[in-house]
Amino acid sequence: MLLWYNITLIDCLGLYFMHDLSKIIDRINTNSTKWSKYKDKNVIPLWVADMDFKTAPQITQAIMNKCEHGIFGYSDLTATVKPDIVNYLHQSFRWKINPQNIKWLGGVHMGLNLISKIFVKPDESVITFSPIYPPFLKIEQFTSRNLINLPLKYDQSNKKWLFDFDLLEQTLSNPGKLKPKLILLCNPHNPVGRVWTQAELNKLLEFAIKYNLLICSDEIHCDLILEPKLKHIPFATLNDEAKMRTITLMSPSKTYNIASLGCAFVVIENAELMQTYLNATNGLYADLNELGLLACKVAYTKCEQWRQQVIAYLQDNKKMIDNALNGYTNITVHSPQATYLSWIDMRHLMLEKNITNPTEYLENYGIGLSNGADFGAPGFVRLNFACAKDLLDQALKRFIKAIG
């Protein structure tokens, strides 16, 4: 008889758990944040960053086995999940850590706020680079810490978004009253989709050393690299100096579409920083939901074949968008190196058609995208292409009608 945590024979075969990502799954009336926004409207939702693919069947099976067991008492599952994360980090990124370096979080959002509040004093400041995932820009609102928002720059010749290191030097060398203490990094970057190179990360580390800064690196999209020649580099792995300055936030939620299970973690290798973190957080929040921990365990140990299938599908979807939209002169599509999110510049179209809000304009044509203003970049929109090809094709036809 199988216990709840056992993996079935079919699960071991792996291939039988592969499924058709092209199938359109009905998410109406499922409490989906993504789809409820446009309920009863003829709008295709391609906004918030969750996928329209079912999660890896191995994860579903493990949760079903646990539910069939029917007892949800206190659990010590964390004792077995942490070694799995250690193995995953080593196998994926050659990053060797100790299980004691890992602490659980309910989500990366929580981590951004906790780290900013714990390690930055009220008279100090946090630096980040926009456009950026909206929770980065809400640090002041949720932590009462000062935020310095430095824009990325776009290199037209190489078609890449880059750090503006000259602006960073100017900011750090003339800090005024609010001394910078922490850099909030998004690696890979959401929404521009950059996979930061080792040279870029090393340059950022030079600034951290020179001005005695900590780095909090959100690496939630690290398993969603779409360009085969590129590799994710955890900031903490650059060298020992980086390891001692870095607090890393991770979660399987984006890659395996399990955001509602609320499982994320922080990695802190500096013992002093870890003790500061523990002093501030001990007893403040409960252990994670066991189903979230179980999903994390299975994701990092049993689902690589499924992940590779998803990557291949996303690569094809990205090509669909590029082929459909790159010929238009009134928009610019910034094709991502990672994530499943296209970043689209609508500013020329807005001038051409006298549009004030590109998101509302596109909704009138039946497409629901994220508004770039929420990321610190008015005039842009973000398109989530983690969906069935037929659905994406419908959305692109509507998009073309809107910009034509």
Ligand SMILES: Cc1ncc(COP(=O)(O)O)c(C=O)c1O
Contents of the next structure:
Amino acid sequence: MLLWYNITLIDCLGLYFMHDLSKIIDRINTNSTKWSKYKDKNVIPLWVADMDFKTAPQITQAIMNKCEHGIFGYSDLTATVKPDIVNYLHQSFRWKINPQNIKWLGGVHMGLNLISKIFVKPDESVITFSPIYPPFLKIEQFTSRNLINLPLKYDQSNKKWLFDFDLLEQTLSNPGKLKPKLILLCNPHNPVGRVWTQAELNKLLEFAIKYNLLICSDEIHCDLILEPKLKHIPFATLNDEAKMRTITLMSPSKTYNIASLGCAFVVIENAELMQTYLNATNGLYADLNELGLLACKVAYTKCEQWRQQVIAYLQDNKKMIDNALNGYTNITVHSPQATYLSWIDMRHLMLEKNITNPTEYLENYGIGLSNGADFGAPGFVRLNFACAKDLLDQALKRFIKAIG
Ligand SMILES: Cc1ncc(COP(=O)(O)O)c(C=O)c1O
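Which structure goes with the form predicted together with the ligand, now that we have seen the form predicted alone?
In what comes next, the whole complex appears, and the chain from above leads the way.
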């Protein structure tokens, strides 16, 4: 009967696992990057973007089944995962692509470097908008391509981060020697948490058309939309023009907490761009780890109920932060529309208390946050709230002590 409805026992158990998100799981001595940083210190780690939740039980079960079988020879799983991704993109975003448009990547971070290196010549440049996930700012270091870093602007009255289109026009109309070729977009945006609207993305597309730019859209946070009225729009789906000039980077790793399994992919629908990509990469890297591919397959086909539970939990955690911190005038919490990351302006507090490094200051009160300086915004910190409520509650109490 259960199978008739295509529901397995483990799917039914999903409801039971809802309660698991509140359990504080010991991650010390598990090689966790997030928790190792403060191993012997009384500091609650709320920095790097991974979640303290166990991944969906369906994913763990699939990996355990494979491990129990115990043979890890060459695998053709890759061929069946691509149609699953095609279905997922269609169901989630009405985005119809061909499986051949997908190529595997070990991670989205490396994808940013790879795309910049392949599609931008040494005498051209890459544009991005900061504050931004730090690797975007390291493009010069890793690819020796010139980076033009344009600040986003904060609209105080609507409490929203926006693209500064005037600045973009100014920059593109006076290109200098290193002509811009590629925009590295973060959609939704880490760390300011914006879900870019259709109007904003269309405006960006207008610039891309006018100045003949490619767009590399990092959409790793696309399944973590926290405001029910908002929806993620893949840049490539805006229209045919967008489709022809967009390279999209995606991965189930953030949403399903499987970053260490290394399964990401790039979508390129323009045949000419795909050929350039293949010319540069063919034969240079192996197929992905089968366990990562398996996790990706299960994430996109069997874990929607789990994802919804996580979203609801994150929405509650976000409210907890707003309720705890919004009354303080020496900091400003920028609540995200997507992601599980709050972006916090500490500049008033820093003046008030003569603080030079807000992250070090908060570490002394027992909370470990990311430093905004790494995102191109000194004076800000980023708080990862994908953790058990009790832990977040302890962290917020420490935060209040630090700012009170
Ligand atoms: C916007 C963004 N892109 C890429 C990554 C890293 O992705 P990966 O682990 O697949 O390299 C992160 C991780 O936090 C991220 O926030």
